[in-house]
Every structure is written in C-alpha cells, then in structure tokens.
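We begin with a single chain expressed as structure tokens, specifically the form predicted on its own.
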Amino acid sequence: MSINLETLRKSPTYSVTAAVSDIVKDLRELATLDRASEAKQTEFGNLVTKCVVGAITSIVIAFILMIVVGEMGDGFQLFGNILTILLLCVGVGCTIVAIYAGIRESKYSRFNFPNHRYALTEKILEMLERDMDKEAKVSVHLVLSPANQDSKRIKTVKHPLKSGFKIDFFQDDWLKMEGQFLDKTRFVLTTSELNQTAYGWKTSRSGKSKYKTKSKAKRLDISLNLTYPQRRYGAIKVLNNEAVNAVKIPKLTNVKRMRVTDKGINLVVKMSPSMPWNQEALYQTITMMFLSVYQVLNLARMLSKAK
C-alpha cells in the first residue's frame, strides 16, 4: 500500500512505480475513500443547511417575540421571555453545529476527487499489462486535485470582450504513465487539460453590481510516446510519410501532431470541449491511440523482415 492519508490531504497526488497490480490495488482503495469522503461530505453539508435554517428561524421569531412580550400583561412577559431566551439558545446552538459540521465537510472535501481519473488509470493499466511482463513496474503519477487549483494558473489576461474582466487560464498535467512492454517497446502517456475562468464585476441596469464567474473547459491533450528498438521496427523510416493515415480515433477528436523517427513515435491528440471527457471517451481515445501506433509498428516489422 503506497498511500499516505497525511500526504494526500497535503498534496492529493498518487505517484509510484510498482507493478501493475500492486497499483491497481491502490487505485480501488482510492476509490473506497473517495466513495466515503463523498458521503461524509453530503452527510454534513445537509447538516450544515438544517443547522443553519434552524438557527436564521430561531433567532428571527426570538426577535419578534421580544418585541411581542413588550406589550404582553405581566402574566404573558414571564412566559415569553423563557421562551425567547430558549430559542435564542437554540439559534446559538444550530450556529455552532453548523460551524463544527462545515469544519468536517471541507475535512471530507479534500478527499472527493474526480472519479474518472483513478478510473480510467485503472482500465488503461489491466489493458495494458496484457502485453507485459508480469513482474514489469510501472510508473504513474496521477493529480487528483481540481483543475482550477490556484497553484495550476498560467497565465492572466483582460477579458477581450467585457470591460474589467479578466480570465485566468489553468493547465493540469494530470496523467503521466511509463512502462515497457513485451516487444522491448517503451511507452509514456500523459494527459494535459486546459481550463479557464472569467471573472469580474458586472452593473445591472438599477445600478447593483454582481460578481460574475464562469468556468469552462479549453482542450484536452493527450500524449502517447513510443520508442522501440530499431532492430525489430528498422523499416518504420518507409512509412513516415504514410503514419499519420492510419491513426482512427473518435469523432470530435483530432491529431494534433505525429512524429516518427528511427527510435520512436511521439502521437498527440486534441479533445475538443464539445464531446465529454469522462472515463468511456477517454478511454476509448487511448485505446485507439494505442492499435493505431502499432499498427504501423507492426507493418515495419514486416517490412523489416521482408528485407
């Protein structure tokens, strides 16, 4: 068991080499936390809206009983003051609820990630060990923190379009994975997800001013690297020309560049904001990424025995 809950909730990153299933074990505990963090984190932000309507009710009928008890004969004031006094301890008490069950509910949020990223890694590995050595490591680094953390901010512009806004973009390396397969092929796969943010103050027609924000999703980039031995793909130089035509990847999705050389092959593909990047397309993206890189792969090793 590589994680730590101390460091995760410093840093909510899963890095490790290890074997696949070693890895794949880590990754089902993470998703057990995660299942848990989310329902602790409903429990008390329900508290946390009871408490909180209990408390506003409590102190809002508290105030118009003392205003009510005022002109209430002698034998009504008694009565309405112990019942003012009670419901100002309630309001007090929901208050303090509410605080200690907002406490919790941020402790929890720092274990709710998204759910898709352990996910997927976990589907692409047990593909992927299919064609390695059983007792081959693997390297994984994996974010799991939201991608519009602060810390991942590049860049701040004016908004082009609305005075006084500003976007700020946020880039998230979440997946970087490194293995070998049986052929003696290395692989190195990444993900990189572009985000951004406009945000500012907007004036109404009445004059009122509102603080506007809005997220959106920018592109997704993922990276498939493969260098193979020469010897077995020397004939790859022949095809460098053809490669590109035989990469099939989903509608909505595009090759944004391909390199191939003697050594290797350097595939990137674009995922548009307009198709979802849950775990099935995804997924689906970088299995077909795969089969179409060794399919040319496999054409040069004929080509290389034809020799």
Second form
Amino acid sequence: MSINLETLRKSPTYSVTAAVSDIVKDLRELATLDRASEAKQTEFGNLVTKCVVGAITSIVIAFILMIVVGEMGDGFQLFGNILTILLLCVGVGCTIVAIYAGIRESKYSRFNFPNHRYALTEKILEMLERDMDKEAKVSVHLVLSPANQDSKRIKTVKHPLKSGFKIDFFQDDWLKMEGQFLDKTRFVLTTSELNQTAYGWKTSRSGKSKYKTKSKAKRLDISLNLTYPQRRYGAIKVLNNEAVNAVKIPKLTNVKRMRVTDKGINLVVKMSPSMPWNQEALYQTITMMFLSVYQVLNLARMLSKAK
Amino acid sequence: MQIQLSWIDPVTSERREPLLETPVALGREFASMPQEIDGNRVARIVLASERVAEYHALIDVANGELIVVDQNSSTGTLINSVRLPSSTLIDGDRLQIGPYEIQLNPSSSQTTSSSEIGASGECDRMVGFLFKRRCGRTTNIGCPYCSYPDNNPYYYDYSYYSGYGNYNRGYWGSNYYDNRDRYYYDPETGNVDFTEADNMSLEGEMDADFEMDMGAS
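Right, and the form predicted in complex with its partner chain of this protein, after the form predicted on its own?
Every chain and every other molecule in the complex is listed next, the one we just looked at coming first.
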C-alpha cells in the first residue's frame, strides 16, 4: 500500500507509479478511509449539535432558576441552588464535550475527500487497463484537497460590479494520469478545475454590515494527450483536417482544442458548470474522448499499412 | 462452443455427461437428425423414447449466445419447465424432452471455443476496447469476453460513441476507408502516397473524365 496516513493528513494528495491493480487497491483503501471518516465526522457532528443544545438549554434553565430561586422561600432556596449548580455543571460539561467532539470532527474532516475524484480515477484505470499490459506501470497524481484552497488561488481581482468586493480565482489540477497502451501509444490525461469566490462587506439599507462570500464553478478542462509510434499511425497526416469531425462528446461540453500531428494528438474538452461534474458525467466525457481519438487512429492504422 | 449436458437415462438409470461441440441435435432417430449445419458437423444425441420426436431439438450458438430451438415436435421442449419454441440457454438450465431431463452443466459453456483456438493453441479472437488485437490466450481464465454471453463486455462504454469502429458510408472517414487500399505510407520518409496501381489507373483516365470528376467547366 502506498497510502501514508501522515503524509495524507499533511497534504491530501495521492501520487504513485505502479501497476493498475495496485493503484486500484490503494484507491479502494482511500474509499474505505473516506467512508470511515465521513461516518466519524457525522457522528461527532451530531454529538457537537446535541452538546451545544444541551449546554445552552441547561445554562438558560440555570439562569431562570437563579432568578426564580431568589424569590422563593428558604426551604426551596437550598434545593434551587443545588439544582442551579448541577445545571451549570451539565452546561459546562456539555461545552467541554462539544469542544472535544468539534476537534475530533475537524480531525476526521481532513480525510473526507471528494468521492467522485478517487471513484472516477479507479473507473478510468479499469477502462484503460483493457488495452494495457497487466504489468505496465501507470503514474497517477490525484489531488484530494478542496478546490478553493488558498494554495490553489491563481489571481485576485476587484469585483467589476460590486464596490469593495474582490474575486479570487482558483485552479485545481486535480488529476494527472500517464501510461502506455499495448500499441506503444503513451497517454497523458489531465483535469483542471477553475472556480471563483467573490467576497466582501455588504452594507444593508439599515446600515448594518455583513461579510458575504459566494463560490461558484467556472469551468473544467479535460486534456488528453497521445503520443503514438509514427510507423503504426503515420498516415494520420491525411486525416489531419477532418479528425475533429470524429470527436463525439456529451452535450454541454465543447472541444476547446484539437491538434493532430504525425506523432501525437492533443484533445482538450471544456465542460461548463451547467453540466454536473460528477463521476458519471466525467467518466462518460473521458471515455468518449478516448474513443474519439482512437476512431481516428484506427483508421490511420488502416491507411498506414505498408503494401 | 463446447458444452456439457447431463441427464439420467430413464431406461437404464445411467448417468450421461457428454462433452459436446455445438451444434447439438437431440432426437429419437439418429438418421433423421442433420449431419451438418452451415458446414459444421452436428453432434447427434439419440434419446430413446416414443415421446421424443425423430428430430426433436437443436442446441446451437447464435450471436454468441447458446440457444435451443424446438423442431416442431408434438410434445414440445420445456426449458426450465416452460414450453417454448426457442430460448437462450445459460449454465444450469434444464431441458425437458419427453422423459429426459437434461441439464446444461455450470461453466461448461464458457470454455473457449475450439474454433477460436488457432494452430498455435492460442485464441484467435480479436479483443480490446480502443483498438483490436489478437487475444492469444490459451485458456478462458481472466478473459472478459468468455464471461459475457454476447462476447461484448464493453457494450455500455461503446454505447457512448455510436458507430465506433464503423467507417462505412454515412460514418466519419468513409471516403478514406473506401479507398484505404490506395494509400501507401512510407515509414522511412513519412510520406503518404497512392500506390503504383492507382497511379496507373489514374494515367488511364482521360483528361476530360478527370475534369468532369472534378466538376471543372
């Protein structure tokens, strides 16, 4: 297993060069870790909620009792005071437990990864493995940290419409996969997610100021780069101008760039945020990209056969 | 495809478990059953009973699936207790023909077809997802094709790209595909040219015809 929990805690990135079967095992362990973390996070999150409610309720009741007890006779005062102290103790106890549970929840949140990232990686690897040597090594670099992390900020600009507001732009290149097929074609698949967050102080009509922040997805670029043996696919130069017509991708995705040479193909597809960036949509797009490129290459192979 | 059938003979109470190559004919009269179907030798199984027709049923492979077809017998063929004129078969299915209850034994039908085994003892089937290549397996263990009845384990992924691998008329690249034999790729120079034969055919073409083909006025 290549997963080191300590490394993963510091930097949630899975980076490895290994056989597909080994990577799939690792990704399944990641999934197990993620599921366990999600469950623990929920468990401690619920505990925090219960403790906060308990603490507030007992402290409020204790204060009410303090007032009520002051107006009561001596007989009730002792009992009332004991009850107030008990309730305050319960309130303090609940607060301590809530803080402890909050710390534990935050600890587990570090291992709560976006599910679609590792699940998609596994599915793509299993798809690509069909045309690879079982022992062939694949390099995978999978970033599992949130897309709007500070380290992923690429620029900050003033908001064009709202004065005092700024917009942060984030670029998250969360997947890079490299390997070689049985036909000696090398592939590099990358995904790059662009997000933005607008933030600033908003003053209402009554004069109250409130800090506002709003994040939204901008674009997801998927790039597929193939470098193939010239001897096998050299006649692709004949198909150069028409290759783009062989590309079939889902609706709401666009071809951003396609470059064909006698040594390689680069296909970049842009997914708009109106299409959900979930595992299924991403898998479909990536599979269609591979099929599109090989629809061209398989014909080029027929034209490249030496007489 | 190789299959194994098993049944207990109702007359002798003997257990029979023959390993057979499809097509397999079942009936009462050996001579009434066909010797060959589409050039393939038929394995003929005689089931001695008056309730079995002379040529009762045929087990064969269609579109990669094992099927049984009743040959208009009067008593019919029951597949898992249901009388059907024809049906696909999977491991463990039971056929009732007259007094004979015949079972298709588990995993026997998944054995790599001998017709796909080449002279080298390796599977000749073309496999692969993005590009096809010869299978080369000597066993069906670990073969995704052998575990799929229609031999297409990647059906759902191919459905994303309709017409994948098809370059016929109406599909992308049909012009190149139709003329694929005219292209000559020289790996040394990297040039793509017509073959000499095509050059000759072009030389034979009259200038006027050429201009007509090009739509010149």
